[in-house]
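A single chain comes next, written as structure tokens; it is the form predicted alone.
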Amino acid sequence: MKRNVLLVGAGGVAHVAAHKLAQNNDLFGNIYIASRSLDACSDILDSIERKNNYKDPANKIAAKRIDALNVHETIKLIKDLGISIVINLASAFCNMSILEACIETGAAYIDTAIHEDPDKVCENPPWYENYEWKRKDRCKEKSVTAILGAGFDPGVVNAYVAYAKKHFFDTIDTIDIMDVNAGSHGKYFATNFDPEINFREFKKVWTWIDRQWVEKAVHAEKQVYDFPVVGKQPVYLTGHDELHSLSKNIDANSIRFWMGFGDHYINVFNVLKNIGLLSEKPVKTSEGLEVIPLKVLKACLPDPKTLAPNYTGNTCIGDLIVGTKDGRKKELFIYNVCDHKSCYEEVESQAISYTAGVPAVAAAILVARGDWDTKTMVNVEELDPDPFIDLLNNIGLPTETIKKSYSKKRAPRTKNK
């Protein structure tokens, strides 16, 4: 069944998603890219044209202007365009307003991150309980499909857990989600997605250990892991969106998130933090101008979209899962490796944006096909992972696995008396 799609946002992830929607537009009706900046939307359409990524030229792909924080404006656009699926790739500050518009119109809703309140950073877990989950009953009452966190992490890594639980484990002890970017963009310092959202993550670490929430200091725990393709990389214990739903939906003793950072990144980060440039609180200049340091820093750093042309190397993101099967200890690393250069050649993007944008479109395809048209609100791990992973294998994000089994321990022998 073809459905008109509204893609909200025009950043790096939306750029990728627009390309992937165009590559699969025979499955949909009309596709619209909406943002506060029509120029940014038009740049994406120009990129799709350059790469000749329209599968069916007869179907419309057009740009629209929208203030995604304005619920009434979003409702009107959804109704005027006959939208059935909304993919929210705008700032996480917009989640609640876009979700509200979908609930009111009946359009399916897909996002890739937890909602953020500009005045609250690293909220107490489970974070989803403060925002999205409060609308769960209304989605069910109105038969509105709402799929939360359908990027890579959160998103694909959640599906990896569900896949492992379905096919490989009877019980799960630990889940270690690991995200490393072993690529190089050639800049002195940059973030791979919105710097404001990026740095707000690193105020504190909430992690799930021994079935309870534990608060840790940022970048306080480090390990070196030998990843496929990219080799040994340092990763740091970090809080992240997916822990807030996995801790509720998956029966596991510990669920942790580890992100890769090089020494240079850590050094620059510490300087920025220590002089106050990572603060979301306003300050006044000597001229009496009120500014927010983090927003000033964002304006000074490279736009993540500009990193793509010269990016080299690979990302590796996956789940290291330890549990049991048939009474034996089992270990599984389920992962994806993504090449920056290949992403640029295909959609003029870097791999970080690619890994977040492609799954959101895969989710939209599954909603349009009916596989994931849930008529209620869910996180990705609550859905059947098989069609999602199969689809990702075919549209740019293949899944690999490394399995390790341990011999079943024998009971100690007893001497005959």
Second form
There are 2 protein chains.
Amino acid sequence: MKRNVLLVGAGGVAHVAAHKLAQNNDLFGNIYIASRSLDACSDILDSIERKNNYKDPANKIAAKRIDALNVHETIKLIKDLGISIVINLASAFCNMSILEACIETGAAYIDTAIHEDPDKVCENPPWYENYEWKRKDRCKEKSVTAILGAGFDPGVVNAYVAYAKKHFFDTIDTIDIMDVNAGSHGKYFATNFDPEINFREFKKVWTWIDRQWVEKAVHAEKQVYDFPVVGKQPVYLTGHDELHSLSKNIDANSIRFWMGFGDHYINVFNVLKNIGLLSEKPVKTSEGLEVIPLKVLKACLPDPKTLAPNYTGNTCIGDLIVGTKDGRKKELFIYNVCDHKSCYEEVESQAISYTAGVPAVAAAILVARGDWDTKTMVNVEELDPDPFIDLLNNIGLPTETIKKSYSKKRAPRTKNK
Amino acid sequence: MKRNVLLVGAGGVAHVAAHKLAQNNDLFGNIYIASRSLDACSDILDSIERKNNYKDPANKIAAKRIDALNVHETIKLIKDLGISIVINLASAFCNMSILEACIETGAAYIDTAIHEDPDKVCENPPWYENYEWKRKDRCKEKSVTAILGAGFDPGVVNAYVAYAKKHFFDTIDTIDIMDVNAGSHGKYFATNFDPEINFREFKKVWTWIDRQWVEKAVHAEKQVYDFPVVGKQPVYLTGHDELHSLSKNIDANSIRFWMGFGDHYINVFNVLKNIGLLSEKPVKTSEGLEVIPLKVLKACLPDPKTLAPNYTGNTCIGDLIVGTKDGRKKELFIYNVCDHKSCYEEVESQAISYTAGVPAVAAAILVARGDWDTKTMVNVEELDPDPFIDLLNNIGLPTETIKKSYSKKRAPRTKNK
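For comparison with the form predicted alone, produce the structure of the form predicted together with another copy of the chain.
Now the full complex is given, and it begins with the chain already shown.
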């Protein structure tokens, strides 16, 4: 049975997912895109037409208006349209409302980022326990499939861990997830996705070391890592969603996330942070207007969607895993390299949105096909990685693996700044 | 006759002026301070009491509420209180309204900064011609004394030019006004006066070279100047109010303004500027709220008034003048050095506010006394500088003069960045 899909959101990642749904629309029934703005939906549908990306030209995507924070409205839309799979690529503030609508209607739920409460930042770990996992029992009870964090990171990098465990390791000691964007957008400064969500990631760093949560300062630990294709890049220890499920689901001593930042980014970030412009707490202007500095900063920065046309270079995101196989130490780097320019040629987007949007559609295909129709709530590392990685190899995100010669140092060299 | 004074404004400069009015309250009749916020007025009055700064303890300053953009309200206040001198230290957006109220009532008008239109930045020179000077004829016709730009710069630096012309030079070739704050407030970043007005100064640079207006980029020309007391400091060619009257009133080839900025200031400034956070043009948040980035930045930055308690170091502001006397080349640096800590001990303020606020009160004393009661509109360089400089020597801003051995290079060395 072909299943009807509702894509919620019309930002950069939803743009990519809509293109991928169109390219695979023979695998689904009716496909809808819904957001607060019909204009934003229409822009995406125009882009699909421009790139001639419908596989079955008879099965067009239709646009709907939705307030995704309104559970009743979302339930009604799911019911009216006969939706069986919801791909949530709306703002992370909407996760719990959309999930609730799925639980109430029985539709499968897929997202790519963890829920955020607008009033809280960098809550106590594990983050999933504060929100999504509280609905685990209800999903199970109602046989609702809910696949959390099915973008690239979280998402594919979680599958890489499951893949490593299944095929290459008996035990895992450390997992270092490495995420670098070595591309150039030609702007003075821009974030690659919603600045409001982006900067919230960088308030403090929660990392998993020796089976414990450790809190660190932002950008305090740096290393230069020699990536395939993009070469040596500075990366900083960073807090990130996937640590909060991997630390629970994977038997490993340390799990860390490293994100690449150039000196210019760090300088701009520090100025904005130190002045208070990254704050989600309102300030009052001398005219008495209450505003949230981060929202004003967002309004000043380029819309991530506008970066794509001139983006050049590649992203490289992967898992550096150290462990043992057959009693011998082993080190693997499992990764994907994605070219901004090719993404633009294919779907009029850049590689950051592309790497996040394609896996969400892969997950939807696997749910539709039955491989991942779990009838309960899971994070990606709990699923069989093979069909996911196979599918991604064929729809734009090929996986590569490098076997490293094992050296004495277990962890990458770190340097306190 | 002792003349009643109305001080409009309750910011950092008004704070100093109120203290100085109190210290010289035997020279005036009733003294009032008026602003949008009675609380701000009260804070200043409390500070005067704390420092025991009333010369005549019987003649206390009284607080009034005023909307200084409302001409009728201001006229009514001036009439009701029998005011004969208005010192305008409110936001520069209010100049023309307050001036109008003075012209209508016949009260003398004194300010320290040029009028600003909220919707325009760095208009075509000379700036005074766009606003204040359009009222010159009416001031003359109604015998209204209006003294424009009677702070330190503009103000005392204009008097230094008149002083040099009167006593030391037959001809003047170049005037380089040098303004450096070599103090430290211990904060990550702060402006020394209203950030909204402060940053508007730095959109582009209008400078007077070879008897013509020349437009330059901001922070594009730098020199390191060896100041008395504070030593070698980097200063940048900057646009500033006083060039716009000196270029008209003084017979000199080139008149420039140089402001001191450290590398940290320049870095922060460039980040804020490049991102658009110094813009006075509204942006719209994704929630649809229209806000002016500069006003939000202002709300995030420390209130200049709060910097005083921990400020250390000195300001040095002066005129480097090159010309001839008795047929021989001559070079003088006429300047004042002001110590932040002493200012705080005397009036609970820092040197930036102190150097701007004290001259405005000196001008008020000269108007009250008759020396400067011009019955028309003037800029400070058109007045006899001697009583002003004498008075300032006695009330906290002593003038020093260094005779430089004349070197071949007329202009300070400049370096394009």
